[in-house]
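Just one chain follows, in the form predicted on its own, and it is written as structure tokens.
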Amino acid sequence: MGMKVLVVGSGGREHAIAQALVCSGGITLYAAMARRNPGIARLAEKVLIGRETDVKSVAAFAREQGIEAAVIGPEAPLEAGIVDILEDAGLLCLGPARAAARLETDKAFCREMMVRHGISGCPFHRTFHGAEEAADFIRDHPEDLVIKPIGLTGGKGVRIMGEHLDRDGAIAYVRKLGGKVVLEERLIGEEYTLQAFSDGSHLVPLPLVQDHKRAYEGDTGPNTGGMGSYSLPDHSLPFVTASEYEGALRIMHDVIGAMRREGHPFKGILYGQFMNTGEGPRVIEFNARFGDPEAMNVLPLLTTDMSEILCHIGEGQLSSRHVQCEHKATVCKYVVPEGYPDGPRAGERLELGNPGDALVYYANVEERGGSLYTLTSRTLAYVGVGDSLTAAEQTAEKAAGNVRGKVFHRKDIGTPALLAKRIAHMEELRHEA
């Protein structure tokens, strides 16, 4: 039996979602996106171009096309209540209702919820709604802090003292934000992502992924939306012990249980961003959707049809037997415009060359007259899949290296040298602890 499924969003993550859906048997794809993604458009039966937060227009499009299910890619439509209005229209949604999406869209709510329910992994923090109170706290607190705007900032609002700002710069930043911030202890360790499907009661994890936020090789330069990521065949990471993984997974289960008890069951993708410290996993943040680029690592490994997962989530009967992934390594490398992220060069023509065996996901790119041109954010993602990390990295690197134009990518993502650095760092932290 066929199913009409809508994908909301226009980036590389949404292209990966769309590809996973069309690989499922019997799905007819529709798309709603702020701008035309050439990769998604080629897969879709029909496309709505418009603001993804205009939830009434998206719902009207869904009704007109007889769409039965929707997968929400970005966070802004979730905050705008897109799932609430689509579910009212009878659609099955992979994405949480607005109240549950506050895990991502309201950082103060997230921390307060963790404290209310005694969930482990919560760092020391304080919430402020006034600039001078926040500034006074920064002056008086001897340690470096992380400054997080309470609302959404497209993943680019967090500033870290000691990395991005000194104390005076931190005070200026909280004033710029009007003082509506969460100030947290600065965590030292190795970051990783644990994504999981949830039906509101049950949680099924996907392979661990590590993203690379810094723009340049060697983890230098400004923070970005993510320059690339990797996963390993055993679905774990070598700097995360079994007990540390179980601790992170337990936190995720506890969050799902807490949201259910509070009357806001979380259905969709729960994304846990963890810092593995010398004392175990700590929660950096939760997101209410697939990561970008982390979606590109896990979705190609799925051997279960996305349509089946959607149905099991809708029935509230999701279990681990419903979500199966291949035991292969993946490496994702983003090609970005010169000058990204601070001053990206838009409108530059690209020649992709031969991608070989790599998967190609279109992100922030424009197609004109049969040619592709850069826009102002990440352009294309290349994903290598292989029996080993080395094989996957070589596939992704060869494809990314074949792109011609005013673009660059990080050549070191997924390499043995960078992975060894992560392992050594964690060994040092555990020794110090």
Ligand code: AMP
Given for the second form:
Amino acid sequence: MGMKVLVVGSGGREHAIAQALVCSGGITLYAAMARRNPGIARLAEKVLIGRETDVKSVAAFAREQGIEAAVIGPEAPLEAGIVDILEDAGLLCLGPARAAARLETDKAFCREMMVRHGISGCPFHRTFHGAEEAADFIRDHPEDLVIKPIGLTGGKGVRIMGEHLDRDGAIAYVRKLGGKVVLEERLIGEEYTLQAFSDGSHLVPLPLVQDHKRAYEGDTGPNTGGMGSYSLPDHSLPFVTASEYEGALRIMHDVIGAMRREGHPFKGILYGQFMNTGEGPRVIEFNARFGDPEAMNVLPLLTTDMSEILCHIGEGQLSSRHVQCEHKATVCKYVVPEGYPDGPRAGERLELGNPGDALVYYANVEERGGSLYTLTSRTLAYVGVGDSLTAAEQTAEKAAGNVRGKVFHRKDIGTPALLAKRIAHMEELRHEA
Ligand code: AMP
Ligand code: GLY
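Mind sharing the form predicted together with this ligand? What's above is the form predicted on its own.
Let us now look at the entire complex, which starts with that chain.
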């Protein structure tokens, strides 16, 4: 029978988590999800369909089924205190308690914590609770600012002056938000993601990944949840130097230490979104969970068992021995409905075609009468794993290109041309600095 493990969440990230759990053997999988993800459902012994933030119902399901451990995919149930209630019910959880999840769910807390502990990489910022003070600050501040609502917005709340808004637009936006905002300096550089497992004391990093937020090729179009991502065989990225990487990793260690000292040890996946600037790494934000799509890059590379990682985290004895990844490249491409993100065409039938060697992760897709249909968000993801980036890219591209239906994907993710652009941009910024 093995250990009974629950995965919470219904997206591509959770399908990848479920797959990694099942691959580690000795696990019986259960799932709690807002809607039926056909990929996860196929792997699970039993599923609960219902709101993931209804943490009491999830806990009741866990008790009824005798579930022993849980991996929490999305942030909303963390904010609703799912780990607190599941730990009370005796489960071992991969995910932080509500108070530690504030790193993600309260952007003002996150910035203030970094300042309190003198953690480097924190951009210049101010926190506001009233619209008029925030408006005055914008009026008097000569440089462009980034406006961030303090709470969770599903990745859609950030506005950048000089990109999305002018000064008057920025003032109107903070008024619309009721003044509960963090205003911070606009950073210029290349973004990347550093994800790590932590048991509250120890931190073990996973390969670096770069996500692509913009909907269209060449990083144009509206922001999305992430259109795809890649990682390289050396687990680094060619536009990040060894010392820049060390700087980012140090920041992550410092955050784990700070949260422990504050009495809220962070246990789970710490996700650092960094801006590599000409002056080194700066923190865009922390998330309290795997990234979606970034989970789909790192989890297929794991050669050590997720079930064992869970146990070592439970014992507070996590070390790098327990988290080993293959030295391969990965490219993840999301297939999304035409019109996504602003006017997605839902209810369109898809024919997947032959995925070849690509891994397939279902996301926001409905299975009806043996066919798959789009919903309003990202539909499904293909991941190529290969000895080189080119090989991984071709595997993912071929699979995504074989899908028939009213959908699209970004053909440029993981291509040499895109990488060359990032490298040239960083060289220019370091030269200016
Ligand atoms: P978030 O919702 O915090 O992930 O922010 C969404 C996106 O806004 C990030 O991926 C960045 O591209 C951008 N962003 C956030 N903060 C900053 C900043 N201080 N400077 C420049 N861009 C930023
Ligand atoms: N890929 C960005 C996120 O998961 O928040």
